[in-house]
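Below, in structure tokens: the form predicted alone, a single chain.
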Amino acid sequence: MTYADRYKAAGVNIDEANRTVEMMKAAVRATHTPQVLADVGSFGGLYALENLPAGPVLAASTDGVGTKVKLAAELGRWQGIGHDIVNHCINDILVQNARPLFFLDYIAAGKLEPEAVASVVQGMAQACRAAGCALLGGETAEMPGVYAEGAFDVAGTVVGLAARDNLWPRQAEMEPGDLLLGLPSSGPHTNGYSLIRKTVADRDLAQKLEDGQTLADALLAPHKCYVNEIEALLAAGIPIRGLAHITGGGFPDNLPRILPESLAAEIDTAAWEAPPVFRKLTEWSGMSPAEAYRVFNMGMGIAAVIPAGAESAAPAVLPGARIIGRLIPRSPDKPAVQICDLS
């Protein structure tokens, strides 16, 4: 029996792998800028650091997919697990104000799968090409015993670039009456899936919303990447004082993080109508509404402080984009985001 023979009774097979890294290569190095300096395959992904800004600083952020990859798994659709995990990160660091260099992944699973792996890296690389982003490597890891037959999950880390007089949240500048620019999000994005998982497990996700999405493309909408809409407010002269993310913990988790001691946050619901998945999510778990602003986006990935009087050009730079509420003094008696409906 040989060493290949003997790893493969032990639950990973070495030939597997090496057609996964095969099939994946293409994709990755569709990616590859000038900047980058080493192939697929290297030992370590080298990127070098030219054009730097005055003052430049580094951003990093890591992050993961959460349950959604089950969902994913069990419906046999990967490739846009890989655009969720790139772009969740890519936005993680586009608040700061930084542009993303380059990506690395990790895919990790009890046993692997060279096509499910391959499409996963796919959707990677599309969501880097489209954000200019080098997919820069990563590992694959075949862990039986430690994933159950049939697990998978996906993680990853982007680095990116800002320059020092640059960085967001600019909180010296914000003050009360200054506006909340709500970006739409394409569906839950990568938040929340436990419980939605829990509260869709009995029903037909081939199903019609209101908006004519079936279930199952609004629940696995890749998560949307905001550098092109955020570079096009800046190109328009918006000036912006802070980004929020809008991930788990929703509005009255996220907004916070940018906000100095002094402001609060008030955001009107009825500035926009949530998307039809989530109006069905909130009424399936039997969840009340202030609770679902905690655990979903409902509609509004990115939240950006903007100075009164700078909404008016907006809505022309982004058409989907609302005003949904403003900085108010903080009180010691009341919350830091407070949600309402003003109509």
Given for the second form:
Number of protein chains: 2
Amino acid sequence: MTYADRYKAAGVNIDEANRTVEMMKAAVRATHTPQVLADVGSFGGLYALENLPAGPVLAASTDGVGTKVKLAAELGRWQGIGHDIVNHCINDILVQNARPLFFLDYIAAGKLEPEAVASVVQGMAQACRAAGCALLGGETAEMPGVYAEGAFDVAGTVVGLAARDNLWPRQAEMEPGDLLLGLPSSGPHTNGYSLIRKTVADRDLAQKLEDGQTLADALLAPHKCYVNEIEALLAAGIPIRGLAHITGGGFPDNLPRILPESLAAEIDTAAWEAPPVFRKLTEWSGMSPAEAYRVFNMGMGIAAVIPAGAESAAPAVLPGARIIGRLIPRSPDKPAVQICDLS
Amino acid sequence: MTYADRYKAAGVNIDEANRTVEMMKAAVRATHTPQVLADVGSFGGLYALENLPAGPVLAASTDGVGTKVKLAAELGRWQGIGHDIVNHCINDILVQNARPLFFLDYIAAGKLEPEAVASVVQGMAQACRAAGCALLGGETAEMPGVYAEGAFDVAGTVVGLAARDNLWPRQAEMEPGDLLLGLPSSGPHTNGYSLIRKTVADRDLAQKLEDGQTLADALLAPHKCYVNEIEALLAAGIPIRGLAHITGGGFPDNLPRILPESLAAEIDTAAWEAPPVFRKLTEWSGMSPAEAYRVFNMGMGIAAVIPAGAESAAPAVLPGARIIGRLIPRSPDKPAVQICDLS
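What's the form predicted together with another copy of the chain like, now that we've got the form predicted alone?
Full assembly next; the chain just shown is listed first.
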């Protein structure tokens, strides 16, 4: 569906050229790099492949934002959801050393609210633009009877480009003693929201946390995009052997995806302080810390495997980054990820 | 999310290696061409680009199957929905002269039913395989409170490859007198189902239509994929100047997407007989024929623009194909698509 059609589908009269629609169109257009062949046909989006590396590989990922949309809908704050879906998808291919080319979205509801759609699309366009990614197209579906009253869903697909010889992880290069560099998250990102919503159901979302943020702001902080941080590490000559995106399942579920069978990861929880929102969520839900590390990113959205010695350059490039653990030989009787307080 | 994770998310215990899961995994694996780099990482899917044409262009489209999923859910017949979403997406890039490389899906529900997910994924895998398209990945989301009880949604994204010099439509080549070759549809495909469901709400779905099909079978017939038919036309030397995918909005909304400003299309409804399901839906809903042609494909899922004289070869290649209209100069006072009974 073209964007013009989408505005119509959303109940927006494009002929009125109202300000919302114009803003949304301008936001989408602003993501269109010269590779986007926008004027040729309109059934699908077209993207010219240029400057291909040797051994070009496309990386692609589809994701949703989960029940974070419920919280956004309850608070009427949609724009961040657009950032969430784009950045979540981009990070999932960034960890394979791919860079985003374009993104397509899917927004569905029982009854589409034009302002909500416009806000989500604008958020997506902002996030796409910040990452040099074209918002190439998408679909807006109004499906009465499929979605609950007032509910909507947002999903998306990113397609990126990598060079076959540069793909991550490089498991053959990983060895005991390698360090895990944690890159700070902006909050729970898009994970654990069914539990979060249950936990805060009777709490005052306007309450201030220890860091001065309101609980609502902390919970709706958009999923962070790590493209620029990874580029900065690479530009500083820090060799990266693998990246794990710390999403649902936390360190225990996501680090093993990039480790060879022979290696385990030891996470030192004393290496950083989990931000206030994670401490409050853990306290209020009555979870054990071990459980919390299995549900949330606890303040670190990416873990990078780097060789020992390479860490000295990291803080200068990314002040928030921390060594949060290391690789050790894996024992058959121990889990692949050990969460310990080594202080 | 990896397929292994998805089976878990769907409540399927992968360790039990039950027959459903194994069938689903085998079906997905069977779509994996050598270009799929399945063993490298698991956050996104990886696809090696090979044998690129000069001026390579990626074509991409995201779509959903709309409220046809409601009907499938009511009847407990899921597999066709997998074919629907894959074929709908593939046709949307086929009309730009792109061929599918890979597909990613999104399946969401309030509560995922493992057998429904398995059936949909198997249907998608079958459709992907038939089109030489890899089922590269996807996301399965369980979102209580977002979806209505028992409802689910299915969306997907296809990415295909085209050569810049061969893109359709070729508007500069189109001229008055060009013919419209209609390629038969398998039914309403994925369009008009909100209206269809209302229309058949009190009807016996087991009733036989004039052609011997039950109403349920006619309504759930999967969206047809036109890749092989288009390849057959090209192989027979029939020059194609443009293709329109006749989806929501019928001929009046979809043909103008490929026509130059100077040309209109005249559809001769006497050129073919609309299949029984369309005649019944029109009769039961009380729509005028003009309205029906605006909602449904009325038996033709693709309209191809070909030069006059080229039609003689078509019936030998595709017996069901028919000349259903022609291009005429556009007048400012007439619509771009005129539906007429020229008999």
